[in-house]
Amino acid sequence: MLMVLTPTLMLVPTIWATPAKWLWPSALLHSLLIALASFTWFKNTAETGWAFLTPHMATDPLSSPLLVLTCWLLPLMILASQNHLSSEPLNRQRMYITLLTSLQIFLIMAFGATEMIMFYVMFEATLIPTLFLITRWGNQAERLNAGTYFLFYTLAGSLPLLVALLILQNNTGTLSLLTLPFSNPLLLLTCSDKMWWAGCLLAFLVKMPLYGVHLWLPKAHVEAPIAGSMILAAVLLKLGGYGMMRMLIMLESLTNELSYPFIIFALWGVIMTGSICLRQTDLKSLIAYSSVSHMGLVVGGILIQTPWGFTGALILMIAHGLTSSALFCLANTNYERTHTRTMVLARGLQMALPLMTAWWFIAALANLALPPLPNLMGELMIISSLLNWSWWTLALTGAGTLITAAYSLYMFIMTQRGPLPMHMITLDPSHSREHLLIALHLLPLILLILKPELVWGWAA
């Protein structure tokens, strides 16, 4: 763990010592070299159990495939941000670096953590670095009431957690992961047991985020810049799911009967998302809507804990990470252009940027789950496990899965055909970092389809 984390730490100074000339790419090539030291923690000895273990932090096959994606992107959000930043002073450059090295290692110890408390801490701590990235460098004036909406919605659903965590310490005497699934079953049948229950939930729920807690996450993704809606994307809100995943060994007895309305919420959530994204004029909004209904797809898989709904989730996580955070990627190019979210007065681009239609189209292909890559996998399996437990989710899946074609698709025909407006008289041709940056998102997610079970989880 710390061949990873001390570079990490050690970006830090690094940062704030390069000449300014130096500064991007030293900043992107230490983190790259970062990224592929990460890749070690694929090679897991031990058929089922810990890896890598030191005193608080271990890997293991769930929390591997997330640690890997979370390195895998800071380099990502540094190749994005360099253009936007360039007119910038040089300090706050560096201190937008900071922030992004900070989120990384939060997120390091976060998913590395063997100790429920220091997990809690950690998940609470990634707060701070995103907050700062949205008020400070977001977009419009409306930032503020993002930060705010982003903060309250967090920190509402996550002091229940803190409660139920130290309950659970009273009980079982310890929060450690590597004990808590070998602890006496607690015998929860009291109200009380059932609030406990909730409260161990609802902050990952609130994260992921469940349909009816969500509307912090397209305030959020909007008003940030690129670096924070791909860091959002991808890493943040699958610290929820990670989360639940833990925490539902120690909460077996009653998910049975209470994860009824949370899995029927999550796939309503997945119809009312999607048709949400259909309408949609705003881009990045667009985007933003449909990262909320995969997460719904993640949650029922979660919930109804099957082997399969597991691998499912896990699968989904690590490939809607990678495809959304293109798609952001991809929407910052257009509005760096164009200098507007709105899709009607930025279409057409197919005759002014070829090879980024190319991109594009790739990128709505993965986000509607074509067949072979692993956002299919991940949908198909957690479709399959679903349909195993109640006949009456086919309905509510299948018509999921209809909407999300049809928006992905009605995404790529909005911003790329049709003819190019009038208003449009000069646009930069496309970069080759940009083509790199798309590149290094999609290419590990064609390269999945090859060796899937790299991010199987626990089920491999």
Contents of the next structure:
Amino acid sequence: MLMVLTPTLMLVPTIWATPAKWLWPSALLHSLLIALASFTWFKNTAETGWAFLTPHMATDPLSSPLLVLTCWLLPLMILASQNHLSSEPLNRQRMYITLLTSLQIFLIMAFGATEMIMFYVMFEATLIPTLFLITRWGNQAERLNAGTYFLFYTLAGSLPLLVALLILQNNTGTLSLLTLPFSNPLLLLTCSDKMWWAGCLLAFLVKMPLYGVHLWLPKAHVEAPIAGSMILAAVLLKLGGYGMMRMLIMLESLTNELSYPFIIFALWGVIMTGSICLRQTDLKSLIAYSSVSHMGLVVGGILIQTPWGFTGALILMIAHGLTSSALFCLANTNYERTHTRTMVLARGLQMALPLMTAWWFIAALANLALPPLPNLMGELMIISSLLNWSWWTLALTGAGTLITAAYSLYMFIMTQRGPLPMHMITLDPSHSREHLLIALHLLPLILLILKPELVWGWAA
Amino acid sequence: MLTRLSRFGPAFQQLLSNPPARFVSQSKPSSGAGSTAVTELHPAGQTAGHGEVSQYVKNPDYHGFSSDPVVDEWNMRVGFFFGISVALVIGGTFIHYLPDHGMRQWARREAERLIEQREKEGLPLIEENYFDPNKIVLPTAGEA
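May I ask for the structure of the form predicted together with its partner chain now, the form predicted alone having been displayed?
What follows is the whole complex; the chain from before opens it.
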């Protein structure tokens, strides 16, 4: 654990001490080496249980894929931000990379936490750098509103979580994830117990987001700069899923009935947000609503609490993290050239940038869950486990799959096919940097087809 | 310069050299009008509105990293080498050769070994009882 955490901590002084010319290459180099070191977390020789154990941090098959995804994302964020920050003063560039690095530190400590209060503190701590990124480096005036929505939605959900965790600490004497699964089952009978149940889960449902409390997401994802959108879509949403999977062990008896409305909300959200995607004019907004749609399916898979549900949820979280981040990067390559996110203004790009079209195509196919990519494997496992719970969910999940395919293809056709508009007369060719960026998103996704047991979690 | 830029493909050059067929000619738009009706083509090398000059003008080998060509070249090398060759290839090889993930292959071998052993000894493959009956302590009939 320290083998990755210490270099990440030391990346901050490195950023501030590096001469201006070599800032970005040096940050990229070091973050790639840290990502390489993080691959050791994939080593999981036990059947279940904790590895890399220290008194405060550990990994297990649930958290190791998320940890590796977090560490993989930092070099990608650095690659993506390099161009649009090149005109900023040097110290602000250093500050930006420092914020990204601090996000990685908090996320590593959150996913590696063995104690729920540490997880909670890190969960909250990730809000601060993200808020800075959105409100300082976002491109439109709406970024202030977006930051407010982001901060207060998440805070409103997580303060009940703090109270719930303190109540749990009071009752069981410990909040250590190592021992809580083995504690006596809690007798949850009274109405206040049901409030406690809701308090435990609300923060994560807002973070995921569940349809109904999802309004912060389109704002935050759209107004954030590219690195902000990437980290939000790829990892911060998954903090919610991870938290839910950890908490649900304690909430066993009540969840069987109380989860009913939330599963329905989640599945309805898949359809609703998918339909909204079909009506979007703003490209980033489309990708943001697509994230809500996929995460709705993940919420359904988690609340079902079966082995396949958990496994499908984890696989879909990892696959969606890579896919969604890739789509935001692709949208950003458009934005840097045309300075508009409106799809009708930046379309027909296959004529101008055919190599980028290849990447758009693969990313769109990944988004609509084409086999044999892990996106499909996760979705299929969730849909199967939901079907086992109730046949009627097939109507919702089936329609959701259809709508997902429709809006992914809509996004591809709108941006790539058709005539090139007359007002686009000078577009820079695609940079090697951009090709590298998308390749580093999609190649790991394709490689995951070959070794899916890395992202199975302990359930399958 | 157009010829230099032409190596990026015929489509790019066509955009610059062929005037659009739907060329709307009208009086100069007032300051409030949007730019959707293009009445003047800007010369190549300038993007509309910002006065930005494409990086490819100064550095035809621009990779997207930095305006300094040396740093740009090295940044590209660092990114591709450490990103692809080291992280994906060497990292991928490391992941491929990780031992038995989750002990699945061990579990399979152990199960086959136990089945073979029990069949040889004539024992049942699996105990009937999940818990050892001798360890279950039941209350006697007299107690509540």
